[in-house]
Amino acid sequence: MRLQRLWTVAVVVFACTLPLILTTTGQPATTEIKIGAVLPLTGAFGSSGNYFKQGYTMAIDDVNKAGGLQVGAAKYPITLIILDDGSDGTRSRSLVEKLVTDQHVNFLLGGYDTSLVQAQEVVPDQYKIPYVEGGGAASEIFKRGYKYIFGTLATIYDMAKITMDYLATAADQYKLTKPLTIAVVWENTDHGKDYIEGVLDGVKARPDLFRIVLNQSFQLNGSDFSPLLQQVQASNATVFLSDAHLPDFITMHRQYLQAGLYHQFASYGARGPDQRGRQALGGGADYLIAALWWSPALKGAASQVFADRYTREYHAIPDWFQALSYDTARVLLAGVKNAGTLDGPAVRDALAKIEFRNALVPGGVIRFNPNGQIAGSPYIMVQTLPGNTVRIIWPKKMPETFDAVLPMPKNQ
C-alpha cells in the first residue's frame, strides 16, 4: 500500500516560550493547538487540494506571526496537519479519524468536493471535534443530522437559482431569444441533484419564459462527453447549463469548442473564471458566465487585501477555493478564541451562533442556520471576458458591477 504523506504545514515556534505546566495527573498541559484536515492533494481533485491548502495555511500563518491564537487566559501556536486522500472517498473517511486518534487533533478543517466531505462529516460527530469546510455545498451534507458540521458555501441549489434569476433579468436586458429553450447537464451526484432542482424550480417560477428541452445527467470525472454534447446540439437550445467540477469543465468545454456549439448564454455552474481552466481553455473560457463565492474582482477592502497577498505569496492570481479555504480556517479560529476553552462541545456550541465580520463572501458575513450551513445566499455572477478578464455582473446594485456581454460572441 503506498505510503500516505504527511504534511506539517504551520510548525510550531512558540512553544518554547510557553511554560510546562502539569495537570493533576501529572500528564503535560496542552501547549499548542493541532488542527488537521484531509485534503485531495493528488487525484482528481488535487488542484483544488492544493487550493484548500494554500487557504488554510495562509490564515494559520496569521495567527502564527501574532504569536498565538487567544484562547481564554492563554495564548496558543496552532500546528495545521494535512493528510492526502488522493481523491478517495474511503481513504478520506478513515484518514480524518487517523488525524483524531493518532494525532489527536483539537479540531478539524474540512476537504474537498461534496462526495469527500460527505464520506468525512461522520468522524467530528463521533468524536465531538467541531469540524468547518468551504469545499461542499450539496444540500444533502446537512441533512443528516450531524451537529459538529459547518459549511461556509451557499448551497449549490442557490447557485442554480440566482442564476436562473439572472437569465430572466438577461433576457428582457439583452434581447435574448424569447422562450429561452434550455439544455442542462448536471453530474450524476449530490451535487449535481442540487443544480438540476434549481434550475427546474426556477423553470417552475417563469413557464412563459423558460422551456427545457433537454435534461441529462453525466457521470463525475468523465473523459469523453461527445455523445452528451451530440444531445446538447440536437436540442436546439438557446442556452446551455452545466454542472461540473473543474476537470469535466475543462474537458467538456474542450470538447463542446471542438464539437463548434454554440449558445446565447452557456454557464458551467461556478467555473470558467478559475485560473486552472484559462489556462487550459485560453480564449475558449471567454464570455461564460458563472455564481460563484468569491471572486478577486469584488472592490470590498478584505477582498483586495487577499487578492493583492496571495498574488505576492504564490505569484498567482486567486480563484474562489483559496478565498473560501482561508475564510472557513479563519471562521473556526474565530469559534476557538469565542468559546474561550478548547473544549470541542463548547466550541461548537460558539460556531453555531457565531457572526463572523470582515469575511471574504459577498456581504462580509459568515453565519450558519442551525443546520450548520451557511446563512443566506451569498453569491455573485460573473462573466469571463479576453485577457483573463473577469467583470460582475450581478446583482446591479454593486458599484463594481458591469453590463454583461450577451448574447456570447460566435467568434469566440
Given for the second form:
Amino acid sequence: MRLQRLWTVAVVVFACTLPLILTTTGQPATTEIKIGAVLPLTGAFGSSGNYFKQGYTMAIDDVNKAGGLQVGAAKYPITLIILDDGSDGTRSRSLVEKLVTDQHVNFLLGGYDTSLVQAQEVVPDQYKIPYVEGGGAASEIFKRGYKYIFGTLATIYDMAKITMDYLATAADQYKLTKPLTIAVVWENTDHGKDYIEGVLDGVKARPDLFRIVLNQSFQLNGSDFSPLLQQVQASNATVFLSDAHLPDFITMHRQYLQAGLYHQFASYGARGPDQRGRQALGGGADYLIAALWWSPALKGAASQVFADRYTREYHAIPDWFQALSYDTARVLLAGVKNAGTLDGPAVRDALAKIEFRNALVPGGVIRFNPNGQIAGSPYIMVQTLPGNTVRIIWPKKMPETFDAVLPMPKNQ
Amino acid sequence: MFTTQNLVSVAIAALLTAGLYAVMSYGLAIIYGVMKVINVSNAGFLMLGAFMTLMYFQWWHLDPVAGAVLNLLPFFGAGWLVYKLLVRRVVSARPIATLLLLFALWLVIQNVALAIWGSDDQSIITAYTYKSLIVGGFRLPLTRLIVFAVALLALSLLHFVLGHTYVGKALRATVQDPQAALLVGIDTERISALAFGLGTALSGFAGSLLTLLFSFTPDFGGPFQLKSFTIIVLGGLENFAGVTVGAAVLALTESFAVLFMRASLQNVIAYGLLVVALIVMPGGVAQLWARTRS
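Hand over the structure of the form predicted together with its partner chain; the form predicted alone is what we had up.
Every chain and every other molecule in the complex is listed next, the one we just looked at coming first.
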C-alpha cells in the first residue's frame, strides 16, 4: 500500500516536471525547416499566384534535391506549406497567422499583389518571423516601419520614373510628336499611387517635353473600362500610360483596341509581355512597351538556365512572376544559411546585410535598403513584337538590347 | 475638354452597353417576378455561359453569337432542374432560405469551373474582335454593335412570347397575381419551373455575349450581378419593360458620371443608384410611370 502511494507520488511529480525538463533541455530536436506562404491560387490574382507557387517550389526543390539546407552544423530538409487566400486580403492575413500559430512555420514567403502583401505584412513582426516577398512593389509596404519584411521587387515609383526616362530618350530617337501629351490612368491602390507619383515627378523634371492631358484613377479588378477609355480618347494624347494588374490589363487593352484607340507610345506598366496577357489578347498586345523586373529575353547564364528549366518542368515560357518568386525563395534560404541558425531575429539580421549574387534580376545582385526594400532599381524596358517575341529595348548598354519600333504601328 | 462629338460618342457607347445590361437582367426579373426569389446564382450561370462558349469556340470554332443560341436549350434544362431539385423545396420558406441556397449554388458552380478551367483569364478572339465601324463620324466597336443587335433581337422575341403566346400570358398572369392565376387554371408550379429555366437560359445567353467584350475567369459574373440587381430594382422588380429603361439609366449614368468624377468610383454609381431607387422609388421607373399617368 505504501509502495503504491509512493509510485503515485512519483508519477505525479514526473508529470508535473516534464514540461520543465523539456524546456531546460530544449525543444524536441528540429528535423526540418517549415516555410509557409499564403498565395492567391484562386480569385482575381489566381494566375499570378500559381506562378509564384511554381517559383517557390522550384527553389525549395533545388535545396531538397541537394540533401537539404546547411544551417550551422546541421542539414535540414525543407517543407513548403502553401495556403490559398482566394485573392482576399482579410483571409490572407488570418491564414498567415494560422501558418505561424498552427503550422509553426520557421519562415514566411510573401503573397501577391501589393494589396495582399499589405494585408499580410503585420504578422511577421508580431511573431518575429522573417518574411521575404516578391509580389508587392508599392513603396508604401516599406514605409510602415516593419523590421521583418524584405522585398525583392524594385518599386513602382521607380518603374514609372524609368518609363518616363525612356520616353524622354525615345522622343528624340524615334521622332515622337513633341511635346508629348500624356493620358495616364492608374489603379486606385498604393501600387497605382506610386505609379502616378513617378509619372508626375518625371513630368516635373522635363516640363518642356511632357504635358499631362488626362490623369484618372480606376478601380482595381474593374469589369468595364469603356467610360474611362472614352475620356482617354477625348484627351487626344500622343502617349497612353496605365498602371494595371494582369486581369485589368487584359480587360482594358481589349476595350482599348475595340474602341479603335491609338497612341504613338502605350504602356501598361509591367503588363504586355506576359504569356497570359498575350494569349488573352492575341496580336492585340503587339508593340506595347513594358518595364519589367525580369524577362526570358535576358541573356545572362542564370536567366537562361532558369528559363530552360522552367520550360522543361512546366512546358511554358516563364514570366517575371516565376523568376522573381524563385529569387525570393532563394534569398530567404541564403539568409537562413548565412545566419547559421533558425532563430528568427538572427535570420532577420542576416537578411538585412545579405548580398545575394547570381540572382535573376537585372544586375544579378539582391541586397536590401534599411527599410527592407531591394536596393537599386533593377528594371529593363521591353517591347512585345509579333510572333510572340519580346525584345529588351532599355538599358542601351546591354548586348541583348534592340531598337524599339516607335511610334507604335497601327496594328489593327 | 469634351466636345459635343465626345458627348454624343459617350451617349452612343452607353446605349450600346444598355442592350447588354438588359439581356443579362431579364432572367433575374422573370424569376423574381414569378417566384419573388432573387436568383444570386445568376452570376454563376453567366460565367458558365461564357466558359461553354469558349468550349464551343475551341471545339468547333463556333462564333460566340451562335454559342449564345446554342446555350439556350442546355441552360433552360439546367434551370428547370435546379428549380425542380432545389428551389421548389424552399420557395415557400423565408426569403433567406432561397437566398442562401442560390448563393451556395453560385459557389458550387464557381468552384466546379475553377476545377475544370483553372483560374487563368480566358478570352475569345474572333476575326472582328478588334474591328470598328465609323458611322456619321462616330467610331463604333463592331462587337458592341453585334451584342446590342443580338440583345435587341432576343428581347423583342421575348416580348413577343410573353405577349402573344399562352405560356407567356400565363407567366405574366402569375407575375401579376399568383392566386388569381391558380384560380383560372394556370399550373403555377409548372410556370415557376418554366420561369426559372427561361431566366437561366437568358443568363447563359448573356454570358456568351459577354465573351465578345470581356475576358473571363471563374470569378466572372459577380460585378454584373450587382448591375443586374440595380437594373431590376430601377425597373420596378417585376416590370419587364422597366428592365430596359433601368438598363439604359444605369449605362448612361455610369458613362456620364465618369466625366465628372474619378473612374475608380464607377461601382459607387451602381450602389448609389440602388440605394436611391430603394429609398425614393421602391417601385422603380414603373411606379414613376404609373404616378405620372395618374
